[in-house]
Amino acid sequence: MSRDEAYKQIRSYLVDVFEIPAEKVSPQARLYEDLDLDSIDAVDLIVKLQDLTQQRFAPQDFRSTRTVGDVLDRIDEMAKAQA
C-alpha cells in the first residue's frame, strides 16, 4: 500500500467513524489537539490500522505519534521492517 493510499484510508476513517470534518484532516493535523481524539480513540485507530495493513501494532509503538503524518511514517517504518 502506498503512502497516499494509506493517507486516504486513514482520512476516510477519521471522517466516517470519528465524524471529523474532512477539511480538518491533513498530514500536519495533530491527533489530540486538532482532531480531538482521546486515548480510546487512539486505540480504535490502531485497531483500524491493523485491519488496513494486516500487521499487529503495539499501542506503545505509537506513543510518540502526534500527527496524521506521524501515523503514516510509522506505517511506512513497520512495512519496511516486514519486507
Second form
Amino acid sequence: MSRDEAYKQIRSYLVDVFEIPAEKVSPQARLYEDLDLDSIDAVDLIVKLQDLTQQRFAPQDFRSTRTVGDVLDRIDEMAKAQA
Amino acid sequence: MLDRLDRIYRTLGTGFFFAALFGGGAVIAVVAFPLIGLATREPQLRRERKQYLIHLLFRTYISAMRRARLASFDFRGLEKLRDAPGRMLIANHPSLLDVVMLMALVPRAQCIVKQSLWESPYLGRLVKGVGYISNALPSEQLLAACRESIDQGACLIIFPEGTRTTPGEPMQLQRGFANIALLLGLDIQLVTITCTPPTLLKGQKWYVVPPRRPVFCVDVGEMLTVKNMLDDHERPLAARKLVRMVTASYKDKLANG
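Could you please show the structure of the form predicted together with the partner chain, as a counterpart to the form predicted alone just displayed?
Expanding to the full complex; the earlier chain stays at the top.
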C-alpha cells in the first residue's frame, strides 16, 4: 500500500470514527493536541492500522509518534523492516 | 451585628473543618492505615476496610458540619444508590466537599484521582493508601484497575470534568469515563451536585465564606445503560456521543436547578 493510500484510509477513519472535521486532518496535525485524541483512542487507531496494513504493531512502536505524518513514517519503516 | 457574628463563626468553623480534612487525612494515612494493614493480611479485604473507614469518617464529617450549622445538606434519590456496587458513578464537581459527600453516601467507593492530588503532601498519602486509581496510569493499567474494583463490587466514582468546575466557563467533560464505561460495559449512575450560594469553588480561598449558610445538594439522577450504544457505532464514536449526551444532561439539570 502506498503512503498516499495509507494516508487516505487513516484520514477517512479519523473523520468517520473520531468525528474529526476533515479540514483539520493533515500530515502535520498533532494527534493529541490538534485532533483531540486520547490514549484509548490511540490504541483504537493502532488496531485499525493493523487491519489496514496486515501487520502486527505493539503500542510502543508508536510511542514517539506525534503527528499523522509520523504515523505514516512509522508504517513505512515497519513495512520495509518486514519486507 | 448578629450577621457579622454568624459570618465570623462560619469562617472559623470552616477553617477548622478544612484543617480537619487535610490534617485528619494525613493522620489516617499514617496511623490508621498501617494498623489496618497489620490486622488484615488479605489485600482485597484490606482495601475494603480502608474504603469503609473513609466512608464512616466522611459520614461523621458531614453530620458534624451539619450539626455545627456550617452548611446544610440535601440528599435526593439515595435509594438509587443501593444498586451502586459494580457501577460507575459520575458527578459534576463544583466544590471541595463533593468527594466527601459522595463517599459518605457510598460505602465502598473506588475513585479515579487526578495526578496532582496523588502527589499532594496531605491527601496524597491517603489516596495512595486506600488504593484509589491514578488518572496518570497508562490506559491498559487504568482499565485493569477499574475492572478489578468493579469485579470486587465497588462503585467507581469519576468526576469527568477532571478537576473542580471553573466558575463561569462552559462545562468540559473528559472522554475517559465514557471509554471506560463502554469498554467494561458499565451502567452509569448520574449524580448532580449543587451548592447555593457557591462556596469552596476552584480558586476560592476557604475563608471567603458565603453571605448565607450554604446548602449542598446531591441529586442522584438517572442511570444510563451504555451496552447497546456499541451496536451502531465503533467505540470511539460511541464514546463521543456518550460525552455529548451526558454534557447536555448536566447543562439541562444545572440550568433548571
